[in-house]
Every structure is written in C-alpha cells, then in structure tokens.
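The form predicted on its own is given below as one chain in structure tokens.
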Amino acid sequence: MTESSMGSFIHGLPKAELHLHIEGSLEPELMFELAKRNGIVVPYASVEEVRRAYEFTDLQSFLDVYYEGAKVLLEEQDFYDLAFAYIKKVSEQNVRHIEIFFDPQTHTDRGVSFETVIIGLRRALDDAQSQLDISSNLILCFLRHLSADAAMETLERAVPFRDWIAAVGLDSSELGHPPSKFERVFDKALSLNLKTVAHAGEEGPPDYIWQALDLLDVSRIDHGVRCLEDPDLVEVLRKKHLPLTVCPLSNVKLGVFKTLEDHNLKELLDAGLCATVNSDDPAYFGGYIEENFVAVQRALGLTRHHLYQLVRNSFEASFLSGEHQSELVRELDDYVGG
C-alpha cells in the first residue's frame, strides 16, 4: 500500500483508546480560554510559548508542565469542556470507545471538589454516547508520588460515585514509587468490585510490572514496554493475555525510546502479547490516537494485519461487556474485509 492509502486505511479503522489522561488532552488554546474565564494567570505569554515548553527530557519534566496547565480547571463546566473537546477530536478519527483516566488529587489538592471533577466529566461522556455514539468508561487514577493514605482518602471520596467508575489506576512519577506502595488501596478498590490497572514498566523496571500483577491484581498494564527485559514476565503476560496499553509518541517524547524506529511495539506483537496503541497525553506529546497509529506504522513498517491486531486487541482489552465488544469486533472485521 502507498503511504497515502495506508493513512486512509488507518483513518477508517474503528478504534478504541484505553490509555488517555484527560488532563493531558488540554490544548493550549483551551488552556488560555479557561484561564481567562476563571481569572487564572498562566506562566506563558502565548499559545506558541506553551508549545515551546513541550520539550521534555523525562517523565518528571513533563509532569511539571502538566500540573501547571491543570490549574486552569476549576468549575464543573471546565471539566466538561476539557473532556468534550477530546471527544469531538477523536470522533473525527473514528474512535468508537474510550476509557479515560482522571486524576482527582490534581484538583482536590487545589480546593476543587471531587464532585465538581467527576460530574463535569460524566456529563461529557454521557453526551459522547448520545450525540456521537461513543461509549466510554472512567478510570480514577491515584498519584503515586503522593502517599497511600492520600490515595485511600480519594478512593473513599469516590464511593458515592461508584457506578460511574469502571476501574482505578496508578500514574504520575513512576521511579521510586513502586506498585507495592498502594497494595492496601487496591485491595479496597477490588473489594468495591472495581477493576484495577497500573502504569508500570515505562521508566520503572520489569519488577514494577510483576508487583502490579501480583499485588494489585491488575487487568491491564499501562505502558509495560520494559517487559521484554524479562523473558519469564513476557511468558506470563502472553499466557494470561494481559493487555499492554502502549503509547508510542509519548514514549519517544519522554525519552523511553530515542526514536520511533527504536520502539519495541512490533516486538511485543511478535512475542504474542496483547499490545494496543494509545495517545497518553495527546496535547503534550504531538498526536492523538490516529497520529500515533500513522507514525508507528511508518516507523516500524507495520502491515494491515498488525494494525488489525492492535485494534482488535484494544476492543478485547476494554472493560466493555462481551456483547458490545463483539459488536465492535464485527465492525472492525467488516471494515477490514470489505
């Protein structure tokens, strides 16, 4: 296929996104709009200056900018506008299902109520279903650089909204904050019949992936690209068909891989692992899900079959009901076979 026809094929693929931090979809234009609306002073003179700040050396250098941007989010409508802007964008990329992370501690520590955050997001997800036929799940993430006690307090705040939350996760600074730190919190989440996921094996070692599996009982590993350093771990992930939510452009932007050509996504697939493609924090890392697919296809020479497998993996790795999963897989099969 030519580059142009491959791009058209990717565009038409029905897709699911399973690794998306909603605060990381805050585009500079919306940042300035919300800052003006809420009377917040941001440390940038223009949209262009913000984009120039998006040059990161590692995860922490990104997080410093990420948390600065989140300060403009104060009111329920801000969270609605943030989420619906992302939803409109990915609806144009034929995304059919989304499972988005949100970081309540980023906001509650600034005096914004948990209710304000989740109600604004939930309204946007409801409109995504009714207006754009995009299904969704919401995943509450704990900030791992904060204490386990703070995470437990956040989980307790979430209990009244249990029916709106599909799972809990673990994000923010990975190094020095192993999954084991949050075992008690995840035990509580599991007792509430919440599913669990965790960022592991991005900057952190394969041992963090083992901990997420053994101590947090995760249904998915977010990132997980360092698993290939441990053949025994690869075998366990393969046998369990445990998904990895891989974010190619993010991995390069944060220095996990020097170039996209160095990325191990194809090796993960060749090892029989359930890898998926996602955007992570698209406003900061230069691309939404379609841009990730296009870039990694070109860099690694992925075939139509690779792309089909990646998309099918994402549907099967989702927290959708079996019936809805099957509907989306049929839609994918019809598209690829048509």
Given for the second form:
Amino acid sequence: MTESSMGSFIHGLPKAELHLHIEGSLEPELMFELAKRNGIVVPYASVEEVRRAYEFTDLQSFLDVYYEGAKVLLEEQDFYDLAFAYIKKVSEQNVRHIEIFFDPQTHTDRGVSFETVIIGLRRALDDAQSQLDISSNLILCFLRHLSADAAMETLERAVPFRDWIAAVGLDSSELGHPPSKFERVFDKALSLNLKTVAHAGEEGPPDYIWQALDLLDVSRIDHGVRCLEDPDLVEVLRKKHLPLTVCPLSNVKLGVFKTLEDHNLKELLDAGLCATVNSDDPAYFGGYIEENFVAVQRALGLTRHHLYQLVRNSFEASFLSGEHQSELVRELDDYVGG
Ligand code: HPA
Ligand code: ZN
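Starting from the form predicted on its own, produce the coordinates for the form predicted together with ligand HPA.
Now the complete complex, all chains and molecules, led by this one.
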C-alpha cells in the first residue's frame, strides 16, 4: 500500500476519540480572538510567537503554558466556541464519537462558575449531535496537583449536572500526586454511578496504574504506556480487557518517548492490550486524531489490521451503550470490507 492510499484509508476510517482535553484544543487563533473579545492581554505578540512557545521538555513545562492559555475562557459562549471548533475539525476527520475531558478547577479558581463551563460545553455537544451526527460524553477531570478536598468540592458542584457527565478523571502533574490521594472522591463519584478513569503511567510508574485499578476502580487508563515495565500488570490489564487511551504525538512532545519510532504502541497491541489512539491536546502537540494515526502508522509500520483493531478498540472502550457501539463497529466493518 502506498503512503497516500494508507493516508486515505486512515482518513475514511470512522473513529472515536476518548482522550481529549477540551482546553488543549484551544488554537492560538481562537486564543487571540477570545482574548480580544474579553479584554485580556495574552503574553504573546502573535499567533506565530505562541506556536514557537510550544517547545516542551516534560509534562509540567506543557501544563504551565496550557493553564496560561485557558485564561482567555470566561463566558459560556467561549466554552461553546472552543468545543464547537474542535468538533468541526474532527468531523472532517470522520470522527463519529467523542469523550471529552474538561478541567472545571482551571476555570472556577479564576472566578468562572461551574455552570458557565458546563452549559457552554453541553450546548456545543448537543449541536454536534444534531448538526454533525457526532455522539459524545463529558468526563470531569480533577486537577491532581490540587488537594483532595478541592476535588470533592468540585464533585459537589457537579451533582446538579450529574446527568450530563459520564465519568470523572484525574489529570495534571502526575509525579508526586498518586491516585491514592483521590480515593475518597472517586468513591463518592462511584456512588453517584459515574464511571472513573485516570491518567496513570504517562510519567508516573506502573504502581500508579495499579493504584488506579485497585483504589479508583477505573474503567480505562489514560496513557498507561509505562505498564510494559511490569509483566504482572500487563497480564491483569489484558485479562480485564482494560483499555489504554494512548496519545502518540503527545508522548513525543512531552519526552515520554524520544521519537515516534521508539513508541511502544505496537508492543501494547502485540501484548493483547486494548490500546486506542487519541490526540490529548491537539492544539499544543501538533495534530488531531487523524494526524496521530498517520504519524504513528508511518513511524511503526502499522498494518491496516492494526488500524482496524485500534479503532475497534476505541468503540468498545467507549462509554456508549452496547447498541450504539455495535452500530459503529458495523460502520467500521462496512468501511474496511467495502
Ligand atoms: N497529562 C496530564 N494532564 C494533562 C494532560 C496530560 O497529557 N493534558 C492536559 N492535562
Ligand atoms: Zn491527557
């Protein structure tokens, strides 16, 4: 298969994205537009200067820039515009279902209300369904560098919007903030019948993945690439068919792997794990989901079968109903068979 026919095969694949921070989809152009609309001064002279600042050495060096960028988001319409810009972009990449992380504390700590954030996002997701036939779920993430009490307070603010939220997650600075810190708040989320997920094994050790499984009862691990360091853990993940939401371009940008050729995605699949491909923070890491697929396919020489498996995994790992999952798998089978 030539490179361009593989590219068009990837483009046409119906896809799901399960690891996407909506604040990480803020493109510099929209950052400037919102800054102007809200009378906020951004510490960059131009779009080009913003893009030049996106040279990261590790997770923290990225998070510092990411939290700075989010300061332009103030009004409900800003959250709508942010989410709808992402939705429009991925609709052109044949994305059929999205599960979106949002970080309420990044906004509530600046005086923006929880309601403002979630109502703006929800309106965009409703329009995704009605205008573009893209289904979605929202995942509320707690910032793990903040306290467990602050996470609990955030969960309490979310209770009136329980029906708009599918799951809670854990993001931000991983090292030094193990899943165990959030056991109580995740217990409370589980008692509200929310699913749970957690970033673990991106920079942190396999033990953080064990903790996410044993203490937070997660349905998926976000990243999880360091699991291969622990064969017992791989065996448990495989047996439970517990999905990993892998983000190849992010991992290279943040130095988890030196190059894409060094990425362990193929080993994860070969080990029988339910790995998926996602973009994480596409505005900051140089690509949306399709660009992630294209780049990792080329770097690792993935076959059409690998790509089929990755997409199928993402439908099966989603929080969609069984019926909707089966419809999407059928769509995929029609695509590859046709
Ligand atoms: N890891 C942890 N926290 C994050 C990330 C990530 O890749 N992106 C946005 N918040
Ligand atoms: Zn992430």
